[in-house]
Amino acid sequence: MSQPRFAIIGTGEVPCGHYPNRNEFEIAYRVAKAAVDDAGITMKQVGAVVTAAHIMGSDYNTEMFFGRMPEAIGAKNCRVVATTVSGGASSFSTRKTAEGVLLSGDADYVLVVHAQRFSQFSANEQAKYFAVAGSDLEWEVPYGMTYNALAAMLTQGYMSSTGTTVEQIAAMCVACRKWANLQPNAMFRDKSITVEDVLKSRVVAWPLTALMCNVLADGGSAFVMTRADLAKKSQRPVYLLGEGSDYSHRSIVHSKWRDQGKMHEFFAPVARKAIHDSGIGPGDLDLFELYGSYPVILLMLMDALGIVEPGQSGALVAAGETSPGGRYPTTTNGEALGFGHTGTGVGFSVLVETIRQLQGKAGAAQVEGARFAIENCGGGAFMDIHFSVLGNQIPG
């Protein structure tokens, strides 16, 4: 592998869950604060601001356009702004914008950031917000499609294709709530639940229940990046390692999958040439840090990494072997459905997390001994998926 470019110094992140009197410019700020003083530099280095848009839109996006976000901070050295979106994949693009900022040479430090306010909308206007986002207005909208029944239906393919039972998709839910039982800032960190739990709430679209879907919420979170020889002042850098990706659909119908039960066959080159460009192999891999805001999707995204045969990551994660203590430690936040969905920021909070976790910061989720993760991101109904490989050493 050739010597990585880039790496990340410094993170931050509020509290995720329903704080309708945090509006999203406070949210924006403290975590661009916390980042910055967890990177170990001052407000004055910050050459760029790079911003996520806020989904559904909001005077806050406006005032991110025009430049507000560096003069709030004090970032009186700042040379470029710019604002990054493409849905649950932001946390790449806003981090491939860092990129060019930085091989461009206008600044040595770029702080990325990324805050959200669903509170302020009504249940009934995020349920048509989500109706039509992602769904095909000529060929699905009409007929009621959703975020939960698109996932319902790649859920029945899963199960049909692969002989994963209804438990098992319910254990990666618990799995997750499990790791968000360990972060202080996750929405259901003070709530635990069961298999049992998971499958006796409320049908929301077969096989799916209440507890199978992930909950809008507000919260963000920031990080700093540098150039790999910069990032050799800093205490703990996480360097990238090696990344895939690849685009999809804009309807799911298009898809380059046809079977809707085997989704991880687009996933897994994506993530093999992530693994391959790193430099390391997939056994030297500690933290499997995954985002699919719906179970099946992480159960897809753990058949691409080949951790067990294809169709067989319900069984390990029912076993517990994804969970606190178990042998792959998996989305240790909890995601969407433990930590809360920031509509474009769960790639952030899962971004975040393997930083905390490779830089020995994850708190009571920490897993030791950690030294290279991969995670991922995609957005829309699924349409793309980028993995990347980080380590906190830098293979020799």
Contents of the next structure:
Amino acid sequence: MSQPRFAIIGTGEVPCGHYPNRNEFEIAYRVAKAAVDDAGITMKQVGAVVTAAHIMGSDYNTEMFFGRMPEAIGAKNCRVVATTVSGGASSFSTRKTAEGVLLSGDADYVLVVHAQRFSQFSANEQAKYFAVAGSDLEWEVPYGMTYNALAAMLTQGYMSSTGTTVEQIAAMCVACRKWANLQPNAMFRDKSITVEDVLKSRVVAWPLTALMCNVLADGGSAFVMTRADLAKKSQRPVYLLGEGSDYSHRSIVHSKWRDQGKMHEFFAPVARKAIHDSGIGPGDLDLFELYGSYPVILLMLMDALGIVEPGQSGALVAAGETSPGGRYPTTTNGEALGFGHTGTGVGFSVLVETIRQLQGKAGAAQVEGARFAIENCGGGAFMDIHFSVLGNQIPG
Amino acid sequence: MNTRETLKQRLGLTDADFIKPVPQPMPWSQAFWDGAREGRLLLKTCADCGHVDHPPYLFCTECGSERSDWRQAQGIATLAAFAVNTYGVPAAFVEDLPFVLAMVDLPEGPRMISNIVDSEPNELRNGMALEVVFHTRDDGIVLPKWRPSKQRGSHG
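What's the form predicted in complex with the partner chain like, now that we've got the form predicted alone?
Zooming out: every chain and molecule, the one shown earlier first.
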């Protein structure tokens, strides 16, 4: 493999949940400071600040476009500001922006920040936004389409095609919750659930029940990126070893997979490229930090990783193999289902957890001896996929 | 008190929140909605390469040509996947709950999102044959929807 070019050296995060008195500016400033402190650098070493946009709008966006962030946090030597957004894939696109700045030589350290406060919007505003955001305004929204209905259709199609049971879908939610119970910043850190609880909760969009759907939350996180050569000065650098990306569609009717049991055929070549480019060997992955946003998508992502035969991931999850103590630790922050859904922030929280794990800073959720992780994000109505392999060492 | 009045009181909604979203046609999709009003399901077909684009775009997504014809579809489809909305929808759809959303595949090529009507959800099976029905909403908007085909079996 070629030598890695970039590394993440520190992260910051705030508790996720309903915090109406904590606005998105406070979230952004707190996670920024925490990430810079964690990286072991000073605010004056930050050469660029990249922010993700606040979903559903906010004065925050204009303030970030107009350069509020470096001024507010005392990044007095910052040369570049930018906001980059690609929905749920923003943890990837902000990172790509950061890499470009690092390559240009304008900065040695780039701070990437996400903040979101959904609680400023009413329930109906949120329902309307996520009806429109996940669906086509002209062709789908007039039919009463919602994001949950989209995920429900994919779930129904996947179950019908693969024979996966609703109990196995529920088991994915339970596995995520078990990880969330180990995470001090998770929205659902204090409450455990069973498969029966998931199945008995209110039906929202059949076959999905309330506990199979995300709860929108306030939260945010940040990370500091640098060049791999500079990262060697850091205490616990995490290297970006391999990556892959692909785009499918805006509207689900144009998805590159037609059978919902075959979404893994879209994901798998991307994952294989990321793993191949990283230079790690088969079986070297210690962590599977997946972002699906709904339980069925997590199963589809696992189907793509070659752990089991496609369509069999539900059985793997139901057997506890992805839960704490299992052979395939998966989505160790509990993902949107357990950690909370902060708009574009789910991908950020999964990435930040990946870094924490590989730095050995994941507390009660720590997977001992973790060296290499595969992480993914994607946005839109399942419009794209980005897999990355990260490691706290360089293979070979 | 009916559902609407309850929601207005509890969530502070107004009558405006109960207005259903209206399709906002683009210049290149207007013909589809005009056809629906006449009870015809029209598909934008490239006059140069024959590719059918739905949703339609400005130019053919296969060859880039802006020359196209609107051809009437057979009005049949196959059910690819479905869901039943029961909760958590925008206020404008609350009074319709529960309702079925589906992905349907047309023999002409396109896949569409629509509602399945005139049936119970437990009668639905992926792969079953559907036929189009044109549903006129209270606000006069005509939406093509689908129901299980009167002729049994799959269209293949």
